[in-house]
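Take a look at this single chain in structure tokens; it is the form predicted alone.
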Amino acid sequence: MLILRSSPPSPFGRKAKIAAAVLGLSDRITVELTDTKDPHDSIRKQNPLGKIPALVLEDGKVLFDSSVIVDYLDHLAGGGKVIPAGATRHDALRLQALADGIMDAALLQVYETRFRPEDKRHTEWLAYQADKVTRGLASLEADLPDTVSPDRTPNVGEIAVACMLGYLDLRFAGDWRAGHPGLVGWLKTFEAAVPAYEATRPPV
């Protein structure tokens, strides 16, 4: 069995779990809860960066970074599925990069408020990260991802966008929704087409 080190709130871990589900690989993966704040958690030995997700292979080798993990899962499933071959490949990877960048910026805002006392928080840094999220969402709203349907495997970029929006719902009370009706509708369609999205929804 493959072992996926993750935690329910992680949008990057969710991306790996949804990819595994749509590729038909969920039954080959055990998800192992991980506490990255715990210095005794084995994640720091498995991934020297101490970050999730990390995928422990059957030979003990560990892959980390969600984009690497999803690429491996796509290869395991025969290739060209969530990471398309041909002309649309880099469109999907570019979309993933944008969604992942928004997730990174959102996470940095969460960490700044979670780990620093209020009087030591860097407001300019928070605004800098928030502006990345604002620009990224505006770009997606202006050029929505393709609509996902039940008869088409979503690509890695579409999965990443859905996980990013889910994370903004979780950590920022869905504030993004008011100004992005196109993305709201897109996510509703994705959720209906991909049961793994609901199955991996983190607890509030």
Ligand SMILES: N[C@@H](CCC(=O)N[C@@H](CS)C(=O)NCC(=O)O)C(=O)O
The other form holds:
Amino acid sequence: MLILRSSPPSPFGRKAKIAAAVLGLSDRITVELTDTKDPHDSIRKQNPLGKIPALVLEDGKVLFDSSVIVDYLDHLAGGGKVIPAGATRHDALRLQALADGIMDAALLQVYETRFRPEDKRHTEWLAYQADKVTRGLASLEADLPDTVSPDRTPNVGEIAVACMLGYLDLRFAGDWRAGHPGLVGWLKTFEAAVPAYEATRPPV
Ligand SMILES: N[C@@H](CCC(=O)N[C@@H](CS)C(=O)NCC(=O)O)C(=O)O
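Okay, that was the form predicted alone. Show me the form predicted in complex with the ligand next.
To see the whole picture, the full complex is given below, headed by that same chain.
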């Protein structure tokens, strides 16, 4: 059995869970809850960065970073499935990089308010990160990812975009929806095509 260290709100952990589901690997993975803030949680031994997701393999080796975990799962499922092998490979990886980068910028804003007392918060830093989210969403709205239908496996970029939008719904009250009708429609289609999206929705 593989062990996925994660936590329900983690958008990066959700990427790994959705990839596992669409690859038919969910029943080979146990999800073990992780508290990245707890210094005694074994995640800090498993991943020196103390971040989730991390995937503990059967031989005890630990893979971390959601992109590496998804690549491993794709290979386990035969390869070329959520990470296409052909001409669209780098489009999918680029899309993943963009969505992951937006998630990083969103998380840094959340951490700024979670870890710093109000009088120590850096408004310009928050705005700097918020701008990355704004520009990233604008570029996705202008050039929407391909529509995901039930008859094809979503690629890792599309999975990452859905998880990123879900995280903005969770932590930023879905404010992104007002100015991005194309992405709203795209996410609706993704949700209908990929049941694992609903199954991994974090509790509010
Ligand atoms: N690039 C990493 C990012 C992972 C990440 O930032 N995870 C967050 C939770 S969503 C985390 O573990 N944060 C705790 C910390 O930064 O110490 C990935 O793709 O897995």
